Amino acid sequence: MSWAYLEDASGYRGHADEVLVPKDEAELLEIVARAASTKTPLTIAGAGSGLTGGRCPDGGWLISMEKFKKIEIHDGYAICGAGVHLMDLHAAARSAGQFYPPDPTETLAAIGGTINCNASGSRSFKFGATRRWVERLRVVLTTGRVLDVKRGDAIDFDVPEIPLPRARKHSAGYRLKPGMDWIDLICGSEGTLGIVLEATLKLLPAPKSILAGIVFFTGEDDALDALDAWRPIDGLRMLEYVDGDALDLIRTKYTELPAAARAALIVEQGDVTDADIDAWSDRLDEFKALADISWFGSTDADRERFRQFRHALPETVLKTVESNGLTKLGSDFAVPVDRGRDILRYYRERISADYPGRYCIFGHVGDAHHHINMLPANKEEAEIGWRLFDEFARKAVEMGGTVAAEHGLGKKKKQYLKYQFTPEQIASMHEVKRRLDPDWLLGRNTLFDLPAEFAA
């Protein structure tokens, strides 16, 4: 059995009795029927790019959706199988003069996986998360029922309303609201309610021109001042942050990084005019950016170079931690935009006191969604990092934020759910799972602990 099916990008590893790779819906339905009759747990696997252990099985059978590769591009929408890689959808849409707005950093992610965790990424600043772009889903339940639902098709049972945080992004637990539709329920459910087979996704016309840039600053305060001022820029569709420690982490790979740079903002603006380009020159001067040595470009090659730069950050963090025999220790907390500076200050004060010199911060700062990345050298330091993350999860919720903005909670972080929701609210989620997955077969120990009645 290949380990590739049993672990995810964080290094978390599970175990399975069998790995199954159905070639079509009929074969998948047969597998689900056998699992239901024998009460065999099922875990659904996409491309393995997740960071919370959700696709890592805790026994039973693992079902890989890798053969569900259908892609059809139409005017304004695409029809995709669950196993389609995000990069292939982007390429197919681009060839038709369109684009799919959700842009998770890992373009090898499978479409089914991005739906299951309601992924977002760098362009969520303007376009929001995956849920917003799903128009139709075809989903198999463990009862054998096949749902083919479109946006607006209401669920056929009652649920209470569970309040959402004030953060712009949220992917922790089930989104519940009376009269809600099926798509909002399935998106973000982390593969615990049904098996996504196929999705219809909205596309937009490709912008006529795009200006992308990596703007360097000598200090964090100047970068954050610019951030606050640039959020309202018309057409801005990406606003990312990289701190000085993160820049230091990749300097050996990017030797052209300015020596004076101690912070950076990654920006992207669509349908730019000559006036927009001139305005950027003024902005850089106003906010003390290192204007002469910042990077800007308008070609596909430029944007790909900047995307690779951004991708090098989590990739290098992962390699650094794995070299010490540990799994990735990264956060996914987000707060309301008006508390972005407050939470960043809190992170730095606490980490500097308990974990100095062993972390870096980057991420989707336009949404006040910072990824804190700990770099433990041993198990003792990793334990300190997890204790800090537990504290940060509670602090994010206290500020009106979320314990999971785009990765979900999976198995590694499910303990944070109790900070976000009351016991009664979590019990309501359990009832929904029992209704759609009566024997609690799907995604065991993902998002929720296995109830006592199903324990072996």
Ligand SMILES: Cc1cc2nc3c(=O)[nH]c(=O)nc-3n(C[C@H](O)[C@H](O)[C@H](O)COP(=O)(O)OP(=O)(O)OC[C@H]3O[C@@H](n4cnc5c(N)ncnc54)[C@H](O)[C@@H]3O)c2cc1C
Given for the second form:
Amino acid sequence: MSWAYLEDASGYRGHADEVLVPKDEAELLEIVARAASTKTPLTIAGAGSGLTGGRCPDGGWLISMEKFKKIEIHDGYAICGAGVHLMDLHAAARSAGQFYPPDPTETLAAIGGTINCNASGSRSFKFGATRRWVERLRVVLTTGRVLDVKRGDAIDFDVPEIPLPRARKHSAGYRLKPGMDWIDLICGSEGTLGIVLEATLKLLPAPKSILAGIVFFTGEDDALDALDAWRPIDGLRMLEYVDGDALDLIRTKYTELPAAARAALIVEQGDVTDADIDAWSDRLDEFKALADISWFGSTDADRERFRQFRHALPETVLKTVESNGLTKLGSDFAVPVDRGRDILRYYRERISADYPGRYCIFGHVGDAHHHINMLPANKEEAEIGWRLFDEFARKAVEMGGTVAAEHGLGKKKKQYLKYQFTPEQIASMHEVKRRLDPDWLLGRNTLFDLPAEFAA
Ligand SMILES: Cc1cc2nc3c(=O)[nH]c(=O)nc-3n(C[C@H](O)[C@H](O)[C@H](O)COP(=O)(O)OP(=O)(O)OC[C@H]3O[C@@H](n4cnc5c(N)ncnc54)[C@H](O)[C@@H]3O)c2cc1C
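Having displayed the form predicted alone, please output the structure of the form predicted together with the ligand.
Okay, now the whole complex, with that chain kicking things off.
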């Protein structure tokens, strides 16, 4: 799958005066200089798998980074151009007996995009988000300055501290802390501060063995009991949830899906011993899982089959919504782990009251991060869905969570920023933006509304 330059995977559509595809740094610097002198807005495109419209331009020039394709694998790290697809990095690392932990389900995503969204995905349960794996960045600012910064290289200006939410994942707004380094500032900045050209990323030795499984349950309560009990399992690196409605959505594609299954947990455990494998059969019995019909496997092919199963969920949601002429209506809120059940109950109560039967929930529940996917049939229903999401964004923050765990806010969700941060905190983010991008050229209307003085 690929996305047209002016769109992203959320179905959001932008417009541009020109699409430019620089072949190297010199050409990019020349484009940036021309844009700065003519005050032309610039939007940076990775692979377009983003879900918030961040890479869709609102006028000006779109710069695609697709030609920045360098990959070098070293012992413990990789050097990657911004345009390298995650799947290519995964394959190159694998052939050297190593692996790159961040795993947003969409492996077509480009490295520059994943850094700018601080993407995470299923394995963030154990390994955290992209930010943790970035060791060095090469970044072009609209002032013409080229930064080549390593982890620990501090920014050269003062910023206040903005407290982080208690949720384990967070990718909304800029991370600010006095003395912070450039890498923490650029990661998650959604193409609004600088253009990432290249990154050095940490790699780990590939685990010697991995056990993967899709465990089915007859209902949500049993699955949630198992979820709470399984979080501390040693070596568990993935703990994903799929509810009964989401399973129903892909039953025509996966006819082998057991009819009794009304909920599922997807798990992966690394470096497993025979005792670890035996322990799963006790666990399945203890938590009333459908042990005989759950799926387990330990080969690359098994894992790829399970990955495709997991990937079929967002894909089918997208197709369903698009077939009704609408764009994706999916949430990315996360709360602290101890509030995971509370927020799920709240979502279900509110959606059943206003929107019964036309949604499904799946996602990274190991981190109390649910993707609620609305399946509206028409524009009126979509509006109800957006109203509910607005309410859910405020509720997630009230519970100590975040309005964006891994997708960023882009253009479709920037209205949630004010629920997460005070006006003073947002003003300090604006100050950073003005310092690095004085004419507010990069990523216009992503993350922030355009300040009046820059509007044409
Ligand atoms: C089916 C599906 C499943 C997904 N599952 C997950 C998941 O589990 N976890 C997750 O985190 N995400 C997930 N995503 C979302 C998406 O894959 C991520 O947001 C990814 O990080 C986007 O990368 P991209 O290269 O496609 O970026 P784009 O969509 O091209 O851009 C995203 C943002 O990054 C900026 N940007 C891109 N490249 C650069 C650069 N070189 N320099 C500066 N700014 C840049 C853009 O301006 C934009 O704001 C999923 C998407 C799909 C379609």
